[in-house]
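A single chain, nothing else alongside it, follows as structure tokens in the form predicted on its own.
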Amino acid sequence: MLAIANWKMKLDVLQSVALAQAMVKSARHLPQGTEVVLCPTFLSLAHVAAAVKGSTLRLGAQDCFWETQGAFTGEVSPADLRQLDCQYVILGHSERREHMQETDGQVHRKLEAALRTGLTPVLCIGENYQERSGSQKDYVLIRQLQAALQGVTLGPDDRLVVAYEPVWAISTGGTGIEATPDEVQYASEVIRHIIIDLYGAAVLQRSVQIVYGGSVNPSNVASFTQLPTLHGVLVGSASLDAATFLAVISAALNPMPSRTTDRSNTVI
């Protein structure tokens, strides 16, 4: 099970590395096969690298630029992250989307870079609510999808998170409207769909998992989890906080028996 914390830009320096000192504390006790993943700000990002060191969590960016060196005033190189031990970056986020104009073709480039400088891309993808009124659900899927991936080579040793991060469901931006596990099963499919069509099966089984992000909290995250072709979940504001955090992979791991799910039986 795979668990993303995306802090966003609301811990400072101080308060990432106690809860990244918090965090790790704590996943010593998390069951095998649980991969944790921090996702600091840019500045805090080689003092929690420093306070995660030797454990199990691992170490994420917010974004990147689509070069790894160059005239680019601000921006930050995925090279200089995996010297920082980043292991993934999110990309295509839709507060980057909205707030920066960041386009399909932007997070195309940026996804390029970030694999080829050995990263895990965390590719963000999802509807606002007007495209979920007109029914364009679909339309919105695919076209951020294969933007994002088109002429893109996934090898053997190259890994893809793809996030399905409705943004009407999510804290900013929202309209208070909680996913329903069948739409999000429903999304899912969809993005199965269209990983199948450009790379095929073998690839979508070997290099490919889907998580699902958009206010996900202790209470509902064992209702998306547990579905079949969800792989984890990316976590915004309950991450922010340690016992919250441990609270939503505890909840994910050992979900109330109200419903069975077996991956082994996932038609792809």
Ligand code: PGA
The other form holds:
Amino acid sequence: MLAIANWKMKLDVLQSVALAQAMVKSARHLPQGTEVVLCPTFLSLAHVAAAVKGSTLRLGAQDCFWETQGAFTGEVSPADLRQLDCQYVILGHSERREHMQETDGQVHRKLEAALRTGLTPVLCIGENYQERSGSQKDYVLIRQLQAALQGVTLGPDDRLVVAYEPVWAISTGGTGIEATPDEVQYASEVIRHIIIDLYGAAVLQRSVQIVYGGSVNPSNVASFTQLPTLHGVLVGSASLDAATFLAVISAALNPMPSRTTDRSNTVI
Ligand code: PGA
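Pass me the form predicted in complex with the named molecule as well; I've looked at the form predicted on its own already.
Starting with the chain above, the whole complex follows.
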């Protein structure tokens, strides 16, 4: 189970270090197979890296540039992220697509650079409320995923995480409507189909994980993580406090018995 914390720009450096230290203490008790990834701001990364060193917690960035070196004032190299022990990088988050006008083409270039550098991209895709109301959801998922992955090879050592994040379900800036497990299951099946189209079922099984993000909290997380096609969650607001984020992780790991628990990457 993959639990990725997206702290966005919500914590300062000191708060990020304190939260990372609190997470390190509790992460000792997490069962094997639970991968917890902390994604602080760029400026906090080195400090959080020091705080999580020697623990099982992983580090991720919230973005990166598409070149590793050069005259690109203000940009952040994926190679530098690797030097700071980052293993993951969130790419194409809807907040970047909206506020920074990030395009599908830019996300594609960033994804290529991230893979080249040995980072695992957490590629965020998802429709906004208008697109959902206009029955454009599948189209948006297909467009964003194909544009990001066109021409990208996934070798045996590469990993890709695709995060289905319907914009309307994100806690800040969303509509206040929560996605239902059925909607998330449907979207994850669409994503699987596209990945199979692009790479085949064997690569899907070997290299790709699908997570859900959008107002995930301790009460609803199990309804998503029990879905047979999901491998974890991307958590924003509920990851900003150690006790709440741990409650999310523990609810995902110890769900109340209800839906199917078959987590195999069965080909559809
Ligand atoms: P949220 O954020 O959990 O606060 O909805 C998720 C995200 O934007 O990645």
